[in-house]
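A lone chain, given as structure tokens: the form predicted on its own.
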Amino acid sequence: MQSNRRVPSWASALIGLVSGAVAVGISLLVAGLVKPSAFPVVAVGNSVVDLTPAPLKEWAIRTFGESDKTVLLAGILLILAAIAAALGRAAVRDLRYGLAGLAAFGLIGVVAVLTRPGSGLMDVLPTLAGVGAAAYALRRLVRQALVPVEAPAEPYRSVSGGADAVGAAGAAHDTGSALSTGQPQEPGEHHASSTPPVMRAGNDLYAFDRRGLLTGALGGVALAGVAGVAGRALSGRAEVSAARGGITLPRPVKPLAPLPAGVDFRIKGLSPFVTPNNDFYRVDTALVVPQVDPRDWTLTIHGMVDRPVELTFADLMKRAVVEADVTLCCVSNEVGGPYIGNARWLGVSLAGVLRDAGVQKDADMLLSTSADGWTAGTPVDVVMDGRDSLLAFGMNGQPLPVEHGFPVRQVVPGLYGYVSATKWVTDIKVTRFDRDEAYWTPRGWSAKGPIKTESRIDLPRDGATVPAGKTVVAGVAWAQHKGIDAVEVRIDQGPWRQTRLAKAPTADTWRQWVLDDWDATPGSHTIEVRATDATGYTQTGDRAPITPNGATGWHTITVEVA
């Protein structure tokens, strides 16, 4: 019987997957030595984020929430795995095809890395090292999977008389793991199941060596794992975590009084007045959280200023420290959405630092830049109008969590985060809106983003089934730097009913509300909520999407009463 078998499909896929794993592990290791953001997988992912149309980004946030970055990275790795498996199959047929494929993907990685903000030629080293290591692994695994065998004295025959030749060759190399440089073409004929298939490449014969391949694959996996672990360690996570743990927060010049009684109704299921750090929402473009050591951190303030300023973390801690209760909200928050939270922040006055620099009168924008290159454009007049705009390094009595911007982030009451709340901030350019653009502006979002007056129903949950009788309806409302004066609830298109408001220590935080006398009757009911701020404005019921400057509309839920 004539055979057409080559290396089994699982084996060629394994060769590609292990080579790909080596590329990822080695590139992560070198990125840890050079710059964590130069890791090509992250660079490609960030490029994907930058190039993704705004509607698709909105869909990802709605669908996956704060896991959108994990899903994106997982998707990229799955695609890479599929491509790596295909390259393994190509390399088994002809090693040159596999190496050419690796070179192509190396080029994509180099382009992605070099197009990131603040990149340099050294940043391509992780990509080049990863591709080089993968090429070596690919070549070695192919050689270990295909071992040369001695041709029999009788000339090789592909159809008749081939069984003796195959049997003799296979017996000579049944357990071998020698390296091979050949490029397998059509296999020879074989009849004995106890011998490996023999393949011809040119005038050479090769046998598939399962043991040799598995031995090489285990070595490759071990190398990839060790390199990956070392790369993560070198990326600074351990050092930054230790540095954060060693920080003792200074006392504010004027400590805030403890929160007054009555700011939190303490109703189960109602958002607490203070959002715990672990529960605080996170929406940003960082696929991998920047690891910034406070000992190396500096903040540069330049541009349209009289005296450029550069501050170290130690300099910042020596300034007058301010404490403020401020609610932050993401512009991606849909009506009734979860991307909002309230915390007690500790830091220094951003306005005070700007006054030291001497902001020139024609400047109207602060272009702040994160350690990973992301930018936000903040109106100068908002920061300088007396509100508690901070360079914050503390959150709810703890040093700022790494995922929320450690060592320093901006906090500006009354503005959506995309124009104000820069995490891991390292640079502030004082400029003008007609001269510079921040990250989201050319992607279809408004240059300025004041937070809109909104409200949300937390209890009961949308779609819930509740017992008949007295039922609590409760939630939160916000109008940062204006304050909430009233919240009304309407059931089944009936009259608007005033709710009871919790206390609010400042106009810069959200406010709890509750309606605790609804006598729920059996059936399906629709509940709506609206808020009125301290300026007298009542939020509109007109629905608008989050683009370009935040969603509007009344949060509406439906419940079943049994």
Ligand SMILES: Nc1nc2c(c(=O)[nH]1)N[C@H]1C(S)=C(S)[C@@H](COP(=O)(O)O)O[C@H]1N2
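Take the two forms, find the largest set of C-alpha atoms that superpose within 1.5 Å, and that set is the rigid core. Positions refer to the first chain, counted from 1. Just so it is clear, the structure is predicted and the values come from calculations on it, not from any experiment. First, how it differs from the form predicted together with the ligand.
- Thr506: CA moves less than 2 Å between the two forms after rigid-core fitting.
- The Cα shift for Gln360 between the two forms, taken after rigid core superposition, is smaller than 2 angstroms.
- Annotation for Tyr537: C-alpha shift under 2 angstroms between the two forms, rigid core superposed.
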Given for the second form:
Amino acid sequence: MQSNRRVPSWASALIGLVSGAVAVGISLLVAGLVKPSAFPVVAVGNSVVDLTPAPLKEWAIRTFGESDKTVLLAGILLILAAIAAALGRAAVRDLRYGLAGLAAFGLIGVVAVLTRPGSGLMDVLPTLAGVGAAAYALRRLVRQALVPVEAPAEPYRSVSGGADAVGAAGAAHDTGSALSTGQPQEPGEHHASSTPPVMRAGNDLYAFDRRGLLTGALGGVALAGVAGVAGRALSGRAEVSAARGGITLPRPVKPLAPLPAGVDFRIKGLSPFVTPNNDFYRVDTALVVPQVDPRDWTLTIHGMVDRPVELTFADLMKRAVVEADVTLCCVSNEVGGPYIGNARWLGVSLAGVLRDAGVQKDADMLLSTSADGWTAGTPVDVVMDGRDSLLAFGMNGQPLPVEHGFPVRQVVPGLYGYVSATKWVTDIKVTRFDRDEAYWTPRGWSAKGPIKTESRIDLPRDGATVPAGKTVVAGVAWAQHKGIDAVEVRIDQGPWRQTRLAKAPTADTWRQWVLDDWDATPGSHTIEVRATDATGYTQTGDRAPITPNGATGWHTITVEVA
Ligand SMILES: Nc1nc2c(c(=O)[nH]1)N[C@H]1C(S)=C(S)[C@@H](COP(=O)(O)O)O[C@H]1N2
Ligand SMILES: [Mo]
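Given the form predicted on its own, state the structure of the form predicted together with the ligand.
Every component of the complex follows; first up is the chain already shown.
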């Protein structure tokens, strides 16, 4: 595109600013995908910091204190904006000037990025993507601001007919009002007042199309915004995962003995006693997993307490650390369903923290809130009755996985997750069930959710075909905080047969069971299971749906014996 100085200066500056925003947004997005520190604005900032003479640095710290980095970044962005506006004006004069300026600018970014410690060739991607996107935006916006028009009359000759001809016809009627707000005409230029106002660029005729530019600018800003927000979210993920990787878990005051071999029959196809973190079921309402940096995390305990408490992650790690084997279970687990898992949790006593805060006598509910605003309502008496209720930060020897609540979650043995197991927990309000409601209560679920005694057949699989002869039937049973005393199996509605139980370290975990003497005869067979807990209660065969407080019934499978 050729020169034309008739585009008002605000418009050419806008073209530059929007292109600059696109550059920043796209490079943030690509940096989020590739490597957050390869975001060129930050790389340039870090280089500026490194190149700043010490006295100036000290002055900046003295003057701006903790916000010195913010001030520096704001300064860089301001300079960037000024340069972008200038590039826009150059590009309107001649697109090549704008593109050349952009390239020079990209070079600074590339040098800054490549000279950072630990950089690699991939680190140039965010800069290149940003500059490339800005070049595209610049070209497009200039085209949207300047449309070729048909010559209305002599002395101008139409040269339109290029790619923009169709758009120009539609845009031409819009140019009158736009131009009237434009800059004064240059000496020597003139046009008949009866014809659409046009501008000349070389031999070409162009009109400033304000609506076209503003539409394009809006699109550019939207693109930059979406890309930037997505990029930030992606970088946050990398930062949190780095912070998680940097955590050394403290040692428990009284480490639990290693699990005895007898807890796990080690039968292929049977749920292992300890569910590996990667296989642990996940249930939550989070569309995007909350990224909570432990350095920013605090837990506030307030409401009906004598001394409100605010704990940092470091505070938590300084308390007496305990371990507990607890089987977590979801109220939405259908009979025979997969939403259950067992882990060795590491954390601090929730009851202990609450005692420090001083829970008032008439409080009966803990309303815990997660970083993303989800809530659970947990009975105070259950948490305080001596069971291993935890603010957990470790799971099976690892820092809590991000999707399982990093940095801190609640674990309360014996209660379904929806009333107890708040992940990414940041706030606990001590209150009353008659004053507050947690997330799932108004959605049709009971305010209180003790786990029901249940059992599941893992082997054989429902619908499987197995060879005739000795066949292993095995599974798990649970009645957290009560304990499992017996598991029985019956085949084709025959007599109930006792199964062999694996060990369980406490009453808070599930327990494996196996029936090893089933002599399977050819044909179709149904297998049913039922558990009896340590209170003497045998699980009911009555089927109940998962709402409002958990499914009941005997897990029943059918197998074909060949
Ligand atoms: N922040 C938050 N925590 C939550 C939930 C949630 O939706 N948001 N769901 C709960 C439910 S219903 C269950 S069963 C458990 C599941 O924990 P897991 O995903 O670690 O297995 O988390 C609980 N904690
Ligand atoms: Mo759940």
